[in-house]
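Below, in structure tokens: the form predicted on its own, a single chain.
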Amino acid sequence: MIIVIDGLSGSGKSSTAKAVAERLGIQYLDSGALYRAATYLWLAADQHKEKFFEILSSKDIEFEYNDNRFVVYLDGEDVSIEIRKQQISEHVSKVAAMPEVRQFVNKLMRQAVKSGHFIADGRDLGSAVFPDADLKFFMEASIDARAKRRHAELAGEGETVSLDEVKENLKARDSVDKARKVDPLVKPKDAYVIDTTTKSFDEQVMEISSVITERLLTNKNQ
């Protein structure tokens, strides 16, 4: 079973998906972390396309969800903290827009969910990667709410960046995500829409968990 949560940057997809996974005892898959890992390699290649694709194809990328933490390894090295830094955020939309990168990450995710129950978050999972997902959610929130959440997250990780910088970065990422030619950010017609602007974290987790639990019970009784 695959459940997907798509939505805008900073809408709370990742934290909510992790909490739902923990609550329901299912696996969590963070597509954004995989694109961030690719961006990490893009910067390591000095933003040189040919060199980047050589590195990308040669690296062993592994990941796991352990103790409420999604961990990404590059050739056995844990880069989970490095890929969350603001420098990565400033380039990730550009890297994620590359068709070759999207194909690479999509393949990794599809292989990962061949067995078991997973919940994954991203921007095009319900529309492109897993169009036949068992359940789809789409999370959205105002730009101010998203910027405050992202700013608090970065501050907690020791990053020094202003709220205005975070807001501008989110606006730029929204624009790139919605305008990219390959798999743009869209709201799937069959997705449950969750507006988190005024919802508490517990409320959004409970709402999504309830829908999933109801679906699991329905499938079990059929």
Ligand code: DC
Given for the second form:
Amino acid sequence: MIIVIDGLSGSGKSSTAKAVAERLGIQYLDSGALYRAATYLWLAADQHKEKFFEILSSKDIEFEYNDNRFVVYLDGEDVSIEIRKQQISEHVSKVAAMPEVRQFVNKLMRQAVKSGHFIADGRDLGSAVFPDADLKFFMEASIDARAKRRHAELAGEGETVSLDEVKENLKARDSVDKARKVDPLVKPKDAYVIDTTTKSFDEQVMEISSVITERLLTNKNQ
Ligand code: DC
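Alternative state: the form predicted in complex with the named molecule, after the form predicted on its own:
Next comes the full complex, this chain leading.
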């Protein structure tokens, strides 16, 4: 079973998806983390395309969801903290717009969900990666609400970035994600849309969990 949550950067997709996975006892897959890991390699390759593709194809990329943490390993090294840094956020949309990178990440994800029950979050999962997903959600929130949340998150991780910088980065990522030629961010027609601007975290987790339970888990048990 694959449930997907797509939406704008900072709309709360990953924290919500994780909490839902925890409540329902299913696996969580963070597609953004895989694009971030690719970006880590992009920077390691000094932003040199040829060198980057060489590194990308030779690296052993593994990931797992354990104890409420989505962990990414590159040749056995845990890069989960590094890939959340602002420097990665500044380059990730560009890397994620490369068709070769999208193909690479999509293949990793399709392979991973072959066995087990998953909830995954991203930008194009319901539209391009898993068009036949069992259930699709789309999360949105105002730019101010998203910037505030992301700023608090970064501050909690010890990064000193201003609220304005975070807001500008979110806006820039929104426009690149929506405008890119390959698999842009779109709202799938068959997605359940949830606007989290004025919702508390618990409310959004409850709403999504209830929809899943009503629409999927109940049907499966009948
Ligand atoms: O969810 P996130 O902010 O960690 O994602 C990082 C970047 O990866 C985001 O700016 C857009 C890109 N991304 C994407 O293009 N497609 C996805 N399915 C997930 C993320």
